[in-house]
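Have a look below at one chain only, the form predicted alone, in C-alpha cells format.
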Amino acid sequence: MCYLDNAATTFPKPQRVNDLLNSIAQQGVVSPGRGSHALAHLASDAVSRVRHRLARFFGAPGDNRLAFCFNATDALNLAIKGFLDNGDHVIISSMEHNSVLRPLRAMQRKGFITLDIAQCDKNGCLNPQEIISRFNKSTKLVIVSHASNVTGTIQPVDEIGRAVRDRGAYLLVDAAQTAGILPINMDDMCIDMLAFTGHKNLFGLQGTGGLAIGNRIGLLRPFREGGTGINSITELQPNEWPEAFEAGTPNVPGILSIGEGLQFIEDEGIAAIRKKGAEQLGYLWNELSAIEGVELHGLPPGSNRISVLSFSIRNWEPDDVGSVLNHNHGIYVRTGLHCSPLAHQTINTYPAGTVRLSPGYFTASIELETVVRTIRTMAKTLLPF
C-alpha cells in the first residue's frame, strides 16, 4: 500500500496515538461530566487537559474559548451560523472549501446575508487588497483558508487579519490543512475564530475538531442544543462557554487522541515536520515536472505553500488516473474537485478537477519513488479513445 492522501486524513498515526487507542479498547473510557463517580471525573480531567493544551497551542485567550466539535466543517458551521446576523455582509476567497461556501450560499439564498468572493490568482494566492476592496458598511466577517487543500497555497492570514481588524470586522480562519504543521497564534495573527480538525495534521481520529474563539467575540449562538452535563434543570441551552457549544456526548477517544498527537508534534517540532514535507514536495515536483504530458498546479517548492500537490496528465481524466493507481498499483490518492469547486474554477481545472498527492510525515521515500515511476509510465500511455 502506498498512501498519499494525508490531506484527507493522516495515516498512519504516531505510535503513541495507537498505544492510547489500544489502552482505551482494553480499559474503556466513560462520558465526561455525565456522572459523579470517579471514572466520569477522570474522563472530564483528561478532556480538560487536552482542551488546555490546544488553547495554548493556538494562542486562544482561555480554555473556555476552545470548543470541541466533530470536525472542521462542524466548527465552521458553528462560527458562521452562530455569529452572523440578518443583513450582514461576508467576504471569502475563491479558494474556499464547500464547508465554508455551502452554509453561506444557503444563508444568502434566504436573503439573510450578502456575500462577496475575492478572486485569487491562478496559483490560488490571495492579494489582501482583493479583500479590502470588497468591504462595505455591512461587512462583518471575512473567512479565509489558511492553506488550500487543492494547491497547498498558504494565504497571508496575518496581513489580512490586520486589515480586517482595522476596519472593525472579524476574521474566521479555516486551519483544516495547517493546524499541526504551521505555527498559529491567534492574537499575533489577528484571528478572531479558528476552525481546526483533529484527524489531519494533529494526528488524531476522525470525528474530532474544534473552534478557538478570540477575545473580540462576545456573542456566539450555539446551533446544536441538548445535554451538556451542566445546568440540567433548565430547559434552555446554558450560556457558559464552552459547554454551550458542546451538546451531546463528546468523542472522548478522539479528543484524547489529539492530545497524544500534540505531544508527538511537540516532541518532533513543527519546524522538523514542515521541513520533511517541503523535502517530499520538492522531490515530487522536480520529478513530475520533468515528465512530458504532466501539468503541475500551484506554486513551486520554496514558495509559501504546504506539501499538497495537484497535477493533471494529458489525455487522462483525473478519476481514471486515480482508478488505475488504486486498482493496478495500490497507490491511494484523491481525485476530482476535493470538495472545493471554487478553487478549481480559480486554477482552471474545473469541472474535471485534478489528481492530488499529499504525503505525510510517515510517508517513505520508496512510496514517492513508486508513484513517480508509475505516473511516468501512465503519461506515456495513450488511452484508446
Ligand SMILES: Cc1ncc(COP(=O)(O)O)c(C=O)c1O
The other form holds:
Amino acid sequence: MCYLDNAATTFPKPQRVNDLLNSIAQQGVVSPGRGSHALAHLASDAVSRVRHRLARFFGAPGDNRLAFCFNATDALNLAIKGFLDNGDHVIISSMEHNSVLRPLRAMQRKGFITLDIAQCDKNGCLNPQEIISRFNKSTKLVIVSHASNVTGTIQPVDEIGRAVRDRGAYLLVDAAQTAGILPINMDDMCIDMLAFTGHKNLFGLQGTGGLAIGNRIGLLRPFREGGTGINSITELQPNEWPEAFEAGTPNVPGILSIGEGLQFIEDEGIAAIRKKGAEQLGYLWNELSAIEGVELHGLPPGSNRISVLSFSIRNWEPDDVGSVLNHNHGIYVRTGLHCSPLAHQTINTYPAGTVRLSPGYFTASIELETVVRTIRTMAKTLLPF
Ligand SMILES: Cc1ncc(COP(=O)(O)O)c(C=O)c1O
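Same protein, different condition: the form predicted alone was shown, now please give the form predicted together with this ligand.
To see the whole picture, the full complex is given below, headed by that same chain.
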C-alpha cells in the first residue's frame, strides 16, 4: 500500500499520537468543563493545555481567542457567519475551497453580502493588487487560503494582510493545508482570523480544528448555540470566549491528539518537516516532468509552494488514473476537483480536475519510486502513435 493523500488527511499518525489514542481507548476520557469532579477537571486541564499550546503556536493574542471547532470547515463557517453583517462586501481568491465559497455564495444569493473573486494566475498565484483593486467602501473581509490544496501555491499572506489592514478591513486565512508545515504568526502576518484543521499536518484526529481570533476582532457571533458548561442559568448563549463558540461536548480525544501532534512537530522541527516535503516534491517533479504526456500543474520546486502536486496524463481522465492506481497498484491518490472548482477553473483543469499526489512525513522514498514507475507505464498506454 502506498498512501499519497496526506493533503486530505495525514496517515499514518506519529507513534505518540497512536499511543495516546490507545490509552484513551482503554482508560476513557470524560467531558471537560461540565462537572466539578476530579475526572472532569483532568479533562478540562488537558484541553486547556492544548489550547494554550495552539494559541502560542499561531501567535494568537490569548488562550480565550482560540476556539476549538470540528474541522476547518466549521471554523470558516464560524468566522464567516459570525463576523459578516448585512451589506458587507467580501473578497476571496480564485483558489478557495468550497468551505469558503459555499457559505459565501449562500449569503450572496440571499442578498446578505456582495462578493468579489480576485483572479489568480495559471499557477494559482495571487497578486495582492488583484485584491486591492476590488476594494469598495463596504469591503469588510478578505479571505485567502494560505496554500492551495490543488497546486500547493503559497499566497503572500503578510503582504495581503498589510494591504487589508491599511484599508480598514479584516483578513481571514484558511490554513487547512499549512498549519503544522509552515510557520504562522498571526500578528506578524496581519491575520485577523485563522482557520485550521487538526487532522492534516497537525497530525490529530478527524473532527478537530479551530479558529484563532486576533485582537482586532471585537464582535463574533456564535453560529452554534447550546450547553457550554458555564452560565447555565442564562437562556442565551454566554458571551465569554472561547466558550461562546464551543457549544456541545467537544472532541476531547481529538483535541488531545493535536497536543501530541504538536509535540511531534516541535520535536522534529517545522523546518525539517518542510524540508522533507520539499525533497519529496523535488523528486516527484523531476521524475514526472520527464515523462512524455504528463503535465504538472503549479509552480516548480524551490518556489513558494508546499508538496501537494497535481498532474494530468494525456488521454487519461483523472478518475481513471486514480482508479487504476488504486485497484491495480495499491496507490492511493485523490482525483477530480478536490472540493475546489474555482481553483480548477483558474488553472484550466475544470471540470475533469487533476490527479493529486500528496506525500507525507512518513512517506518512504521507495513509495515515491513506485508511483513514478507506475505513472511512467500508464502514460505510455493510450498515447497516440
Ligand atoms: C484549503 C482547504 N480548506 C479547507 C479544507 C476543509 O478542511 P476540513 O475538511 O478539515 O474541514 C480543506 C480540506 O481539504 C482544504 O484543503
